[in-house]
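There is one chain below, alone, in structure tokens, taken in the form predicted alone.
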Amino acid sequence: MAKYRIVLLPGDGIGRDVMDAARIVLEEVKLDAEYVEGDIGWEFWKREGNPLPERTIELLKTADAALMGAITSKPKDEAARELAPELRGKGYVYFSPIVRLRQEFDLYINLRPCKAYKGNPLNYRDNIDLVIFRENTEGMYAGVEFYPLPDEVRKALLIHPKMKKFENVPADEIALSTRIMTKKGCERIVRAAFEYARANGRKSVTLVEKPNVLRETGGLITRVAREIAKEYPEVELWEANIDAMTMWLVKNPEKYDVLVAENLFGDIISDLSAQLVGGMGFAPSGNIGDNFALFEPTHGSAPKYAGQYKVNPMAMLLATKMMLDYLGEKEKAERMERAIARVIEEGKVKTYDLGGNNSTLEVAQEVARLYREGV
């Protein structure tokens, strides 16, 4: 019986081609693992009226962790016409099953490391490390929305002196999202990225917040944030307002080690960071819960270059790489990294985004060989 069960999501679009150059490194490292395949993404809303099947949610319950590839996420209405002719008009309604995968797990942990490395062209500088601990599963993106506006919710609502200033606005004419976190939430989120600097010998946690005007929901995860740092006296905690630490980013990146924020100011942050060091194709992501956990990279789905095989797979190696750390599969991890920085570096094999000509599958098959030399 293999040591661990890993679940391969391909998704669509690209997500199938990252996912084959994955396997090609996997099958060099030679994890005791058996990999089994689970069904997610458009093709399946489309057919079934559900992008993230029950049967799929039942076969991650059994696995260690996950890597996913990519899938497609259209707007509501477009996704309703794309539905199967006898499902439309039968209340189906799309969803994110990225989302819901971080709600039904538990997976409050999203992970973003952003590592400029050496030789890369599209670096925005070459001394750039930061890691984004962004919180998955509350804040602005918790769901809770409205549209049309139940009455019940406005008059709840309206205990708040400046609702008086929508309260005649016609149901039809308003929206409303709500931006939710718990004291557990923020406890959670802020002591991961505090362990993470400690372990890792990070110098510094930045609490990335707009605590000045979001007041209540800004002030309670900088109060959690302060109380938190005591316990960790050899790294300090910085605070700095959403709006001013995307210029002090592209300013001095170099000078941050973590960052946490809220869901949507850490999703934000991650773009902006990935950005800095060459962009979504090396960009990898960890949605970790407290049992389980899914690697995945960060850009979409790609469709106009399904099958064709030449997108950077780096964010999924890395992704992979990450997977790696999770489960506790350090010499492997650290070895696949650096036959990945070393095909990076040297840029003798490289996809169209770099200026190269190689297919996703030839820059895999590089790394899996560098990483059986044992760079």
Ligand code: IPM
Contents of the next structure:
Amino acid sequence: MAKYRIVLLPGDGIGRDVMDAARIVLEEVKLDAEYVEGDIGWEFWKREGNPLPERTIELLKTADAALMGAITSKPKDEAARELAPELRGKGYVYFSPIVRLRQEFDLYINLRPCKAYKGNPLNYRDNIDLVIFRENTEGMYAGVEFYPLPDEVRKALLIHPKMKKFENVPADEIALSTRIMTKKGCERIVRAAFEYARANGRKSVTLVEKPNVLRETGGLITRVAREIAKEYPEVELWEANIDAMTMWLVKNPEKYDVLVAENLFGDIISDLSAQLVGGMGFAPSGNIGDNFALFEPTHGSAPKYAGQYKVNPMAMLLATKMMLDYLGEKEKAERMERAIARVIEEGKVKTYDLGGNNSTLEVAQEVARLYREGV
Ligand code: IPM
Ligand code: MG
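Take the protein just shown as the form predicted alone and give its structure as the form predicted in complex with this ligand.
Shown next: the complete complex, the earlier chain at its head.
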């Protein structure tokens, strides 16, 4: 029996292109693993009314880790129109499979390394090496939302004096989203950030929040962070407001090290930081829980490029590298990262976004070659 069982979820559009790239490199990495493919994405929404079939969840339960390509999602009405005729009008509602997976498997860490690899012409600046720990299961994306606003909910909220001004707004003229944060949720994400900082010799962890306005939720995670920081005297805790932070990240991105944030704020700084190091073509993400993790590039499925093997596979290859790290295969992970870094630095084999005309698979083959030869 193989040491690891890994599920590959190619998904839609270019997700399949970049998954083929990942396979080329994985073949060279020679992990003691069994790879199984799982169904996810638009095709299954159209055919079955479910973009994340139950059998895929069951399959993931048997795996050590998963690698995902990309998923197409469309607004509710458009999604409903694309359903197979026999499924229409039966109450199927499209949902985001990745958000569901994060909840289902309690993948509370969304890990987003943003590193400016030497020679990447798309770097905003060199010497950027940020690692974001975004809370991935609660906060503003907990999914507790209401529209129209049920009476019971309005009544309950009226115990708060500031709710008074919304007292008479008709139910269908008011919508409510909640930001729910728990002490446990705050603790585990902050601790993960500090543990990472300690293990990797990082000097600071910056909590990105807005406690001056979001006093209760922001206050909770701030208190938790200050408490946990005491256990890591060698790592400094910095605190920044989300709005100011977007400015600082553009002004002095080199100054920051590890960032930790609630779900929505983390989502925002993740895209901002990705752009600092070359954009979506270079942005991998890990969704990590205590027993399972799923890795993905953060780009979408770019349907117009689907099947053309044109897009940059680097984000996917970096996600694959993160998976090796997660599995504890440090040597292979480092070797793979060196191969990736070399391909970027040499700039000989590159996709169109970098001014080249190599295919997705040629880039992967070059990474695989350098992996094999060792750099
Ligand atoms: C991400 C993405 C997702 C998110 C979307 C696809 C739901 O933007 O991984 O950052 O917002 O979490
Ligand atoms: Mg996002």
